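Heads up, the chain below is alone and in the form predicted on its own; it's given as structure tokens.
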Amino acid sequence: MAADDLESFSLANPPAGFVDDPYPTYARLRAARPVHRLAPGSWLLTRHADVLAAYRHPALSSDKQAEFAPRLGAGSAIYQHHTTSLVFSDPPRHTRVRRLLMGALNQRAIARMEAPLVALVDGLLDRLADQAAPDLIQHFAAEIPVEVIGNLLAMPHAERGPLREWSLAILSALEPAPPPAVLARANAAVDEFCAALRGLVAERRRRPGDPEVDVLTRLIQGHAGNDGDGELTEAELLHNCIFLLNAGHETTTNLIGNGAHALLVHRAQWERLVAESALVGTAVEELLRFESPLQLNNRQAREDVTFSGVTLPAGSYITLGIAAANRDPAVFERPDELDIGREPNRHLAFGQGAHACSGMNVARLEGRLALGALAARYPRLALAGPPERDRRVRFRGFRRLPVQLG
């Protein structure tokens, strides 16, 4: 990108070649211009002090609803999720549901899912090796985190089959330019899955699960002691549940995906992690710094603030970074190499501070177990042809990654 190209750069229409590759962009970003400017009120933070400064700023809110108006459509059922949901939320709400989540995902249940976990993956390990052509995110990847958030809510198996595709269409009316089709697919999928938990929560009202293991129960229930002010309305309900889904799904999904795809380009990694399976949880936290699999997040400004000597307004739109911070040689030796036994790894794939991931351990967990036992079962593993790479640039993964067991 020469000069003029880089002042000019935008997310919402990326030079050719950003969705395969981001990082060099987001190193002359980085270097050049580490607070941006996208379009009027709106700036891209690309350095790691930047994006963690913002992550802990008390005037940085998570309150999507100005935003969002406009982009997805006031009292469309896409807008009501996205400024219902946990995510985009700010205090009290964000306090009152995030408490909930973070009970239900204990460190209790966390231990609990560990044995159904490593079953589920080698079941689905064994079934690979069945495939005639085998497909590690149609018949791994995407496989794990669809089970685990439908165990979770007690779902029943023949109700889980559109729980992908839905949130993949409600997912992609984040991206910052979403044309009409994708917005309609989108409001279809909040539809249709806020029909299907309906039947769900009146099920559980009138046969309430264990709430120790029920994530479901637990929020309509409400927190410990019951006493009304931890309670969730119907559609604080509703859209949180889909949440839980979209958010483990995503991230997961993306987590294990781009981390065998990064391992088996970068062969070496892959055979020192065949040959050293202690050394699966680093991998993880490297993986999750080398392809962030949520590569964007956003903010709105309440007052004025700084970054790298930048004073923004209050009400500007700040778009976090996280994968150009993820690859800051201020903070990463050797930014662009990737080595599985990286430490310390400060990554902020998760976010930091109020916000950071509910899910997070869950996530680690999926990674490991699922990579762990990848690699241990099928350490002949290769690419079996080019990839199909999702071509959103707030989340990064693949549709399609064909391999052969060897």
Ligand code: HEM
Second form
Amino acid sequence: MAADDLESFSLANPPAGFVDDPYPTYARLRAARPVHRLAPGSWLLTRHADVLAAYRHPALSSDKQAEFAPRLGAGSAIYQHHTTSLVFSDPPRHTRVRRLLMGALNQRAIARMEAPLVALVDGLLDRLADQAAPDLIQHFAAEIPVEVIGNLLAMPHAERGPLREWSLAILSALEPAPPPAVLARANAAVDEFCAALRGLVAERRRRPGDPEVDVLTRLIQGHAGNDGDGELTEAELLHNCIFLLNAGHETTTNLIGNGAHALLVHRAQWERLVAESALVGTAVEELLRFESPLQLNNRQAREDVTFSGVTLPAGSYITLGIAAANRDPAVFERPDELDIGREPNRHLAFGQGAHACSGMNVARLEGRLALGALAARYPRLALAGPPERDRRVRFRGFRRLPVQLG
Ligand code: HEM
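Since the structure above is the form predicted on its own, I would like to see how the form predicted together with the ligand looks, so please show that one next.
The complete assembly is shown below, putting the previous chain first.
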């Protein structure tokens, strides 16, 4: 990209090559235009200090009703879904839903996930050897989170088939400029997902689970079907279940897929993990930093706010550049180098502040178990052809990652 093109850089229409490797562009923005105007009233932050300050800023709102109405169509199913999710809500709704959810995603509930997860990963690694053309996304990474979140909501296995496609369709509507076909698929996915959940909720009402560890029971028991304080409406209940499945699904698939890919193309780091399995904890943090599955978050300023000396007026839309912040040399030594022993590692892959990822310890557990077992079982693993990258700027990952097991 030529120097004067930096000024016109837009996430809705990024230059050729950006999706393959966005980091050089982010580096130039961070150095020359750390508060970059994407469009009238819309700004991108790329410095770690600014992104962190934005996450913690009390005047930055997560409510997306004004922003999404023209883009998604006010009244559409996909609009209702996204604007009812806790991640796109401010207090008091955000506080109510988050409290219920965090209570269920506690350390005890996470510890109970470990044994079934180890067995699941082992089974998938066994079956990988039977595949004529093993694909680390389809046959491994994508299979893990859907089971974990399905188990979390105790969703019957027979109903889990469409989850991945629904999730992809619903999240694709969050791209900066979703075309009509993408929106149509997203609306259909929300309707179908809600229909499946209504049956599940009715069943759980008849036979409640243990509210200490069962998220759905916890959400239902906080739900009394009206707008009363501390309770969830029917729409809040359904849309936050959908959100939980989506939030924990594609991001974690991409942690495992991006992680495996990064390790295989930085072969010395793969060999290091194979030789020293105790590094898996810092390796997962480094992979989250190096190829963040969620590259961007968004806020809207309720009052004037200042970042890197630039004052943005109330009403401004602000994009928080997670991926850019995670390569900021002001915070990370040799930021473009993958170092699986890196410590400390103050990456922002899970966000920060009031909306910090509620499932970060679930994701970390999945990442450690999946990548640790992969390296232990197939130390000679290698890429078997060109990977197929997902072409979105917000969610970074692969659709296919062909490998040979060695
Ligand atoms: C590697 C995997 C994951 C990544 C990179 C990730 C990233 C994020 C980020 C950056 C946010 C903050 C959004 C914002 O501030 O606007 C977030 C929120 C959230 N995540 Fe995750 N996430 C992952 C996995 C999970 C999992 C496994 C779950 C559930 C089991 C989950 C549940 C949530 C929830 C409920 C929120 C909303 C929190 C709130 O608004 O208060 N995430 N995630």
